[in-house]
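In structure tokens, one chain follows: the form predicted alone.
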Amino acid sequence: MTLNEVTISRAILEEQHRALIDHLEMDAAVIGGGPSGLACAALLGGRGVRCALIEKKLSIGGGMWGGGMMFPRIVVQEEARRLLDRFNIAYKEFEEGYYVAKSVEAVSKLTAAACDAGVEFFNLTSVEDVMVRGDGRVGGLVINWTPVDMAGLHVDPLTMACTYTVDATGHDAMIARMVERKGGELRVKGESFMWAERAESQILAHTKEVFPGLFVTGMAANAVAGECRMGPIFGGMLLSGERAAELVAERLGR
């Protein structure tokens, strides 16, 4: 066959524009493509929830790619081992209750699972504000291209409506902080020091709706609550993503 450059460009533009238009209204938006966001989005999609994952960076995976200090291995405890099995992530037992997996495989399989579940990805897309109208709940997102934000260009954003928003933006808890800055009744305490046992054991309690229409998961949940950080053990991230998906799906009747 003879290739036509314009046809290639048209294919990309038409398909991505269609995806964007189709998700200007959706059930759930997950902000942040780290482990908790990926798990949450994949499990929501698996329940038939119309869901998109918005990631400000070029790549998906958050802090999981680098493992611990650029050693591409992660640790998952016994409580979350079933989620490694759920996403077909290979692992080895290091000591009783401690399982080691390859960070690259973990990110890749979580991402593939979300794609297989019908989740649409919008990378290089930043959320610069949220929509809160007369009902007093987060009902949508104000988005722009990340390069526009990085360059400091004055370019007006677009908006996407979503019934529920999941803040999976990690340590910064960016969406929750936007609500706090704009005067919403939400206080982001900020994450505390390193204490893996406490951080992992408390994260499910912190994974919840913190403002009408806004749920937090992963390190964003711990940051809002003022809870500790845990380093390169990722069981809590996966379990928190699962819990957020259950809560949102329950609200949607799925």
Given for the second form:
Protein chains: 8
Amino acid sequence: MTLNEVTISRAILEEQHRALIDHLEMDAAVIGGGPSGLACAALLGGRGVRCALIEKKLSIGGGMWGGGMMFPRIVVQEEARRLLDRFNIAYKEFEEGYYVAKSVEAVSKLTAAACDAGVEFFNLTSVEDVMVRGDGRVGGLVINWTPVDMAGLHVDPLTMACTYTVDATGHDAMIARMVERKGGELRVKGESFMWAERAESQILAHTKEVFPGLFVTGMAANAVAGECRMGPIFGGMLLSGERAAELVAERLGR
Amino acid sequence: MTLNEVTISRAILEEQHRALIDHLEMDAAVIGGGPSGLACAALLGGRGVRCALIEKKLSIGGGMWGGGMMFPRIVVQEEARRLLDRFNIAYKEFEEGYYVAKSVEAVSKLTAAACDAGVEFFNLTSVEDVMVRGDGRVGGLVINWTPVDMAGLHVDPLTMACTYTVDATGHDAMIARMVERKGGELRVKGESFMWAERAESQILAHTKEVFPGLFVTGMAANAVAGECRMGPIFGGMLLSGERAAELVAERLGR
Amino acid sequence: MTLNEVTISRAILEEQHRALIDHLEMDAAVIGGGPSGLACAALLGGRGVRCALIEKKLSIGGGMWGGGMMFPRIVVQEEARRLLDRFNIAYKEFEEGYYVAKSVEAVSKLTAAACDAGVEFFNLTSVEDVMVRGDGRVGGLVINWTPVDMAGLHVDPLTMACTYTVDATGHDAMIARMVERKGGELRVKGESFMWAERAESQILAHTKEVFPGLFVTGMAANAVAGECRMGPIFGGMLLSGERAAELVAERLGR
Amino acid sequence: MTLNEVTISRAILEEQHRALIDHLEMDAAVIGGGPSGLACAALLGGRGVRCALIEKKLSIGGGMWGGGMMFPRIVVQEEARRLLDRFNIAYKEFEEGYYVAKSVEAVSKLTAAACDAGVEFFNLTSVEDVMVRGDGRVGGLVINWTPVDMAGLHVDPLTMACTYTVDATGHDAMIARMVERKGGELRVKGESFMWAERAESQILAHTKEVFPGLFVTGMAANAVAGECRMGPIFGGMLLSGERAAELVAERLGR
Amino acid sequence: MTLNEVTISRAILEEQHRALIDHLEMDAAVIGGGPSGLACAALLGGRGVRCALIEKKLSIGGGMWGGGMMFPRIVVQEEARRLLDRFNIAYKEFEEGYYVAKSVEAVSKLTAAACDAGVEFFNLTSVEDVMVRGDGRVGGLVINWTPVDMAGLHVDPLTMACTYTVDATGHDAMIARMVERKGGELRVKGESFMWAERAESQILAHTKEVFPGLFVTGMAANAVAGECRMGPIFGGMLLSGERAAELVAERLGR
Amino acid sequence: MTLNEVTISRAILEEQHRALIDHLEMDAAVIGGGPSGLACAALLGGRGVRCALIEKKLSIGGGMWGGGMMFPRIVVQEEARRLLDRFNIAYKEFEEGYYVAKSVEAVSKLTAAACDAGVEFFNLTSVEDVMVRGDGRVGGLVINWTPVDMAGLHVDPLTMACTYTVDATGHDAMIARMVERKGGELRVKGESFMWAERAESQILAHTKEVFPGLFVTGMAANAVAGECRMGPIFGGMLLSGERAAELVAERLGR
Amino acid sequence: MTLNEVTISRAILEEQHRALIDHLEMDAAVIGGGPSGLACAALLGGRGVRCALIEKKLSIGGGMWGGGMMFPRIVVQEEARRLLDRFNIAYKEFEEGYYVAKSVEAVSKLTAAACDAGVEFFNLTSVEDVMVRGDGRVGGLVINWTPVDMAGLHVDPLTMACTYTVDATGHDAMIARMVERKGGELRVKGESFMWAERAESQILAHTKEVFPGLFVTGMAANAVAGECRMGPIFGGMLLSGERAAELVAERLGR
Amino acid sequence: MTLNEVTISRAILEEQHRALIDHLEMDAAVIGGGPSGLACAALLGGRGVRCALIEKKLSIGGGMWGGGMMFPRIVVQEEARRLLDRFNIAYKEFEEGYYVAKSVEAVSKLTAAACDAGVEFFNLTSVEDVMVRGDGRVGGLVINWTPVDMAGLHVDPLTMACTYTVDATGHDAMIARMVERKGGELRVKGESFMWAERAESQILAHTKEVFPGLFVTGMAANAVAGECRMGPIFGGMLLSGERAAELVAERLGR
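To complete the pair, please output the form predicted in complex with another copy of the chain; the form predicted alone was given just before.
The next block holds the full complex; its first chain is the one shown before.
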């Protein structure tokens, strides 16, 4: 008779194995589980795109958990209020056009929305490199367990194929930088000084395909473009995630 | 004219300041944002108890994010299925009586539920000590920013008063151990070998007030009692959190 | 059309998944891939016992790679020469009754023999705890990825059931110590002074079942018994591994 | 009835909250609490400028505590003796024109003077970036808790607006380097060889506005200019702080 | 002709050498530069006692710099208000009997007062051990540079003789623990739970000679006695420092 | 009478000393014990070339132990199947032309084959530099114990002369980079994006003498050429090792 | 024709190999290269005892290099002046009976004297354990390279036999503690408070055989006896080394 | 009555203080206590030059202690044999023209010779920078305690003036690199491949004044010149040290 401890182990292994096998080939991969990546993935999932969100840390949420200077509140301005409503995040008007929400609620509601939209999450998973074949476009990801790197081990990666990749890794713009470093025709200019207003207003223009198959969103979009940085104001992040989702979904014909 | 960057900063500071001042005295404090702590806090909030969840890490969710061995799935057995339903966590039957859910979804839905129930979250906040005055009961918490300790700095703490404290810190049972170390009449026996079935069946009996003013829930309850450990099966955790919430709410007359 | 990178990933995932599922319940688990563990596993496999060798490091071989003081040679005395022959390890007589072999060859030939005997290897896998249920015997292992611990992460383990467990973890006797620490009636005395002759002559007597379901072999056997330590002489290690295999196989009726 | 522990916490939180809110917009911010920064802030405060001193470490005083090679004495030459008198720092003539003081006394008296002049101190606070908006001048600071960085956490910053910024961060000239790195027209040449006499005599000429809105003082002034370094002689530091205060106050019309 | 860089070096070396030689034998040594140690040293110096304050860190001030939870404010109650006045520390009444001061000002004014009273500071200096000769009393200190220990070096210490030693090392009570560990008849009970009121009211009773030649003050006094801890309220600290100074001065007949 | 512990020590010291002296001058040195290095060394040994394999780690096997993402399986395609057979590595067809083997078996069988072919292994041995004399070719290796570097010690190296050197250090191409850094006419372009098919098909062309006396094999060959990277597919590695062995043996006239 | 680089390597390897083989069995081993160990070894060598000094660090000299608090001077009193003369160490009378020498000179002259007396030095060599066989006496040492431990590697040790062992490891008394920990009838009481006079006067009485085959000298002698500690006064150290040498030489009949 | 512990401390402090004051202005400073620096300092001292050797580590001897690969033997060739004789270092002919000595003896005899020649040693002392005044020559050193840097502290340095500086810091050529980095007209080419013969034969030509006031010796000379490296052969080191001493002494007219 099988022990129930074994059943528990088998259940976890079988289910996750299937999820992983099912995502070795997919429509879109979003790299980075901060606000723009979560918004993008949730909206892609909502449009029927088979997509996964890959996060190098154990927890999802990125830099949003800590609010501003560890005071766990975030601010969203008028333009993005409808996304707070859409994701069911409570808020309060602080001054006209400035809404304050709890950072913990914002993270959990965005993540929950992505789960409800059928997004598969691969956390503790690092993207080491991208796959670029003869067609000269980013066509997949070279992934590994994050703890392999944290522990300084030498272990080979595996590969996932995806039609589109969305770099939502924040101001590091890690995927874009990989492409740049390996010789792709892409230049990451790095984020400029803090100027929240300008950064918020320009981010949608910077949210686009920057290399065949590779889109950027959130601060990664501003970093590639050399745009200003913002602080703990997240309207632009959410709108940029939404825009990236629209662009990718259109390409996929959804 | 005030710059909008300043407005954003002020919004965050004012809102969080108010939240902190409002919780310097409260009904109940739950320490630890894993599954039992989240369930407990969500259900306390739902019964109208003014309560905060204090988590030492930046992210909420504790050990649940990683599922079993980094395969982000968890298992819940029949007895706790209704709590998955209550918290709106999707699941799938693996074998009769064993339900598998995604760990990322479970964390985010539990957190979202606690937010909706009005729980205030203080993350990156460590409990250094407890307050025990002349009445011989745990009447408050001595808190500090977690990074103070991570950075090896010497900075004094602040204090929050609470009528009841729930130790949901997992198998370390950190609050119970503080009481034990400082001389309170409480013995933390430490968790025993793995025996998931037994651990799940006994956890409700161990969920109780172990020192005046101090309740234990989840693996902290089993650790105090010297009970067996379980693995990535979370039904008992959720049920224990529910039980702790009921016990505390009853005492408070809610 | 599937990319061949995806086929490679799928091949690895499918094969290893099956191997892991197949060993969630097994006859015997050997913990530790040093000389005694490898000899034991190879001989168990040779007798048709379904068995796995679990090693916390990335590489198999334990302390044998470095020979003595990083001079990669080992010594085996007359009594164990037949095992060098059996495992096809070349040697040279140094003085009467003392044979010298290359440590790299010894490790690789022992490992190869275990592979040929059908042993399944789980490397980078730590045993965090053991499973002891109502029957009071060690009935399984609580395992996790080693890098989880190296990286200081908090991730739940999984469980493997095994009829017999062989502690081949060297002088730490890690499995025996877990049983001792959690309250099992077992005392690990720790290895005594260096006295190679005595250590070699007594090791077979100490190779035995020390707790229901748990056998010890190699330096773990001497450590539990408080026996002397030896140096880079490996005859006793191999003979002890052989003895442990015989004892376990007999119990299993092979 | 409120416990007095809660009153203590509330007192601290309310007072510091007000201080922080009051300085989200200010006349001048001095970055770095070494001798030149302290002198500058004390003299700015004395002229009625609303100003804060931001220091990344827990303690104020910078490199002055250790004197020369951990022998806690400093030297000041004739030209700056009047500032020792002004700040009430005891000294002793060593040779004609060379005065020796205790480094601990120098730090504490300078800090005390700044406090008496109404300067607000924000210690454990790092300046991560500066704010440069459409007017092309440094108009504010992007700040964070220092332990956030020490602990390797990812948490968003907040922003303070200030009319003038004084870089008193020593030979790193950290604020000037940020401006340089992000593309401002400013070049930090780095300090040259040791030549105390020259360094002391030139520092006042280098104490100036180096980018719209940004002044440099102390070793940061010499580092921007590629000037020589000095050792534990602090007259130039104090005079440079005084000069920076005069220049900023004049601009502000005080 | 001597270069002025050499004059500066010589000035520092000569002055500090003399200070050190002058304090190889002294009346009293205060170990630890937190509030109680600073108050004690300042008041000892004021009574004409030749005394040094020895601090292991580079900066003086101990845990006071950070206020409560990095909010740099401290609280003092009515009983100790006169000491704020005496040390010229500005404060503000928060509620009746509770006064709030800036932590940076408190540290610098206390340090400045000690300097004015002629106290010699030895910072970056660790007390490794105490000297106890045939008379069975603490008669001196075994000191070393703190960086020697931080860098893991093996360097012998030097010795300072003092008639009385005051342990002001906070809740570690490091000097008292050395005496306890080496076999002196002294027991350090360790601080108990937080209960600010009680801790404040009992601290004067615990401020006393706990071993021949050794006095304790501040949290070290409460830690030896097993008394409760307090938080960022510093009245008791200052009063205890004052008491310790009175007791030591009386013994010395000043 | 000599103790047997001493005999054991002497046996190890004498045998390894002879091995080291015997290899101070040799035909070929292979640097790096991953799959291509092992295959190369085994085949060189099989052709009668006196050769050593130098590995900086304690264990032999390099990045092969961990399979793909810690799932210890590797894949080999049709072209290299005959090498699996030659080295007696069991495999299983996954899809047409794709064979899966156990990574642990592959490592141990390759190592065993190299041992059987008479290759001498120097593990824990780092190559710090190469010897290039007046003839302008790599003529030897500057070696040291790896732990010397790991422990941050300053100890001089020793030298081994070899007619040919094979760089099998993987994508770091460490030997080639040393030559490049010290001014040899060699450029290491670094590996490009992942494209397994192309990388596998081009590797043989890149396996060649890249500087007089220096051959490259495995990923080092691709890295020097700026070729694409592959993942856990090892056919090209083995074939490249075979090719390198053929080229070196031909030069040596074997 | 052999390259001269190879000749150099062979010269070093052959000579040191012979030295090591020659000392696998010896009369006496001194563990620890501080002043007492060096004096003991030099004097043993001078009496014709075949002896080695084993030092775990790279350099010989132990804690003497740093003098007192990094001021590289040491003091010796009248009783030991003749040993300064004997070892040709220059000194200067500071006060009657107190002689000051340079620490660097003291170390180098003691080491030079031991070299001249034919002592063999094994530096970077750690003693991991001792050999105690059926006769119940310390009869040899279990040694390893120190960097093996510094690098956290698992490598087996080798063994050296010696008729007598002298523990000169300072206040850690490492060899004596090994015997104590493994169950030998020996108690290491640990050094007491600083009292230089007493420590110096008692050290000769404590310099003796504390376990069959094991002598203690220098601070190790005082540590075993629970005697007081001294500071940077080295007369007792040298006299104790001399006494240990006499005792061991007598036993060996030299 | 003064305690003898105090006398010991005073003796050390007074003597070392005098030594330091006496060397704030000197003829020559040798930086680095390896073989070339020691030989240079010993020979400078022998010619009546007032000189100090400054070593950043606690022990003197540099990379010579470890011989080759931790086998503590060094080799010297015929040309330098007379220096072994001069410094009284025992040796043995290995092959014609190759002499082997013990590394421990070589270090201690060289150091002893420097002590006998009146060289003052400042160990644990780092050279942070050099002094270059209006005359454009290196005229002094900016020094600090090494542990200050090891402990990551911020403490100002002191200055020593010297007429000539000898960089004997080995292949890092640290002083030359400081001059290069700060803009002096000096280029450090870095050492080339290993070619012992050539390196030995060219080193004397490279031993010279490379910047006004700055000489290089030993591997620093070869590193500045881009010359080949050698291994554990030390004849060139000693001869280079001798040459540097001659050049400096001539300049000083000794």
